[in-house]
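First comes one chain, alone, set out as C-alpha cells in the form predicted on its own.
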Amino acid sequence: METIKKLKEFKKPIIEYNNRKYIFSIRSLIIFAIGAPLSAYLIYLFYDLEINYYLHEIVVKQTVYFLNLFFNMNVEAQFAPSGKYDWRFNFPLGNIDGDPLSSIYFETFCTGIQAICVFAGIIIFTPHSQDKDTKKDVIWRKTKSLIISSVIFYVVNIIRMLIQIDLYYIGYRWNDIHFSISAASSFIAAIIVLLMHKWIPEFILSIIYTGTLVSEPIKQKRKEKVKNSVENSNQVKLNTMRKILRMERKNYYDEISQWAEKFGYAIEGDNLVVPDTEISEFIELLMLDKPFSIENSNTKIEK
C-alpha cells in the first residue's frame, strides 16, 4: 500500500514518441494487466461453446475448397458429431497412393481463434494516453489493428492447415507435422506485434511506462541514500553512482572518472568524494528527474 501511495504522489513520467506524448494512469495499467488475459480467455470460451461451432464448418469447408483446388486430393468436409468435434476432414479415396487415411477431426483450437482472442484482449485493453492530442484517434487505430490482425491470423491458419493436410496426404505421419508446423506458424505473432507498434504504440510504451513506475520508488530510495551519505561523510560508493548515472559496468571506471572531473569531484578508492562547497549543488543535481544530465554537466563546466 505504501508503494502505491508513493506512485500516486510522484510526478508522472512522459514518454515522447513520434512527436506524441504518452502518459498513462496507474488504474489503466492495472486494468490492462488483468483485463487483457482475462478477456482473451473468456472470448475463447465463448467461441468454444457448441452454438458457435458454425465457425468450425466455415473453416473446414474453406480449407477443403482450397485443398481440392490446389492439390486435387478429393478430401471432404464431413459432419460427424462426436464429443467436442462436429466436423472432420475425410479422405474417401485415401492418400496419394490410394492407401486408406484416417479422418482428421476439427476442434475450436484448430480455427486459430485463440490467437485472435489474445490480440483482441491486448488491443481492447491497451491503455490510452492521457494526452488529449495523442488519444483522439486511438479508437480508430485500435479498430484497424483488430481487423487487420484478425484477418492475418485467419489467413495464416488456413495456410497452416493446407500445408499440414497436404503433407499428411503425401505420406507424413500426422503427429510428426501437426505440432511442429503449428508451432512454426506462431512466428506471425511477431509480425502482428510490429504492426501493433505502428498503429498502437501504446501497447509497448505502456509496458515501458509500467517498468518506470515500478522502478521509481527504488530510484528515489537510492537517491536518498546517496544524499544522506554525502551530507554525513562527503562521499558515496562509486557503484551506487554508476547505477544512478546508468553507466555500463565494463566502462564505468573510465566514464565516471571523466564525469567526476567535469563536475569537480574526486575519486578515492571505491568512493566518490564531494567537496564541502559542492555538496548543495550535488544534491540539487542528484534530485533532478534526469540526475547529472549532459545539459547540467555543460552548465557546470561553464561556471
Given for the second form:
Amino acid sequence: METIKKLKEFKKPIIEYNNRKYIFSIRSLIIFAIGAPLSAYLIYLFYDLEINYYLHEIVVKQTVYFLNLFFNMNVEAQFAPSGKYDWRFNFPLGNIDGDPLSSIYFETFCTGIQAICVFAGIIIFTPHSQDKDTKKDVIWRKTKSLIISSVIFYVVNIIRMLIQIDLYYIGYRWNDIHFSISAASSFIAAIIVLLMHKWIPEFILSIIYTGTLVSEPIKQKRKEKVKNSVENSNQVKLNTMRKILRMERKNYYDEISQWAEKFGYAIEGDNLVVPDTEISEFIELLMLDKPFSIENSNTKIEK
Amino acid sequence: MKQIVLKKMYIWLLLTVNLFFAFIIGLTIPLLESSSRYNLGLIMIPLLIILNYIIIDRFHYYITSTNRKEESADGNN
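Form predicted on its own already given; the form predicted together with its partner chain follows:
Below is the whole assembly, all chains and molecules, this chain first.
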C-alpha cells in the first residue's frame, strides 16, 4: 500500500518514441498484467466449448483441400463426434506405398486458436498512452494488429498441418513429427511481436515503463543514501557512485576518475571524497532527474 | 482534396471487404456439417459489426485530421 502511494506521488516518466509521447497510468499497467492472461484463457475456454466446434470443421476441410491439391494424397475429412474430437483425417488409400494408415483426430488445440487468444488478450489490454495525440488512433492500430496477427497465425497453422500430414503420409511416425513441428512453428510468435511493435509500440513500451516505475524508488533510495553519507563524512563508496552515474562495472575506475577530476572531487581508495565547499553543489547535482548530466555540469562549471 | 478522395476510396474498399466476409459466412453455413454450424454467424457477424464501426470511426479520424491541417494552413497564410 505504501509503495503504491509512493508510486502515485512520483513524477511520471515520459517515453518518446517515433515522435510520439507515451505515458501510462499505473492502473492501466495493472489491468494489462492481470487482464491479458486472464482474457486469453477465457477466450480459449470459449472456443473450446462444443458450440464452437464449427471451427474444427472449417480448419479440417481447408487442410484437406490443400493436402489433396498439393500432395494428391486422397485424404478426406470425416465427421465422427467422440468427446473432444469431432473431426478426423482419414486415409482411405493408405500411405504413399499403399499400406494402411490410421486416422488423425482433430481437437481445438490443433486450430491454433490458443496463439490467437494469447495475442488477442495482449492487444486488447495493452495500455493506451495518456498523451492525447498518441491515443487518438490506438483503436484502429489495435484492430489492424489483431486482424493481421490472427490471419498470420491461421495461415501458419494450416501450413504446419500440411507439412506434418505430408510427412506422416510418406512414412514418418506421427509422434516424431507432431510435437517437434508444432513447437518449431511457434517461431511465428516472435515475428508477430515485431509486427505488433510497428503498430502498437505501447505493448513493449509499457513493459519498459513498468521497469522504470519499479526501479525509480530504488534509485531515490540510493540517492538519499549517498546524500547522507556525503553530509556526514564527505565520502561515498565508488561502487555506489558508479551505479548512480550508470557506468559499467568493467573499467569504470578510469571513467569515474575523469568524472571526479572534472567536478573537482578526489578519490581515496574505494571512496570518493567531496571537498567541504562542494557538498551543497554535489547534492544539488545528485538530486537532478539525470544526476551529474553534462548540460547541468556545464552550467555549473560556467557559474 | 485529393488526399481525402484517396482515403475515401480506401474506406470504401475496407467496407466492401467487410461485407464480403459477411457474404462468405452466409455462403459457408449451409455447407457445414457440424451441429453447431449456425454459431459461426452468431459469433462472426457481431465482430464484423464492431469492425464496421471501427472503419467508420477511422474515416471520421481522416476527415477531422485533414480539416485541422487545412485550417492550420489557412491560418498560416
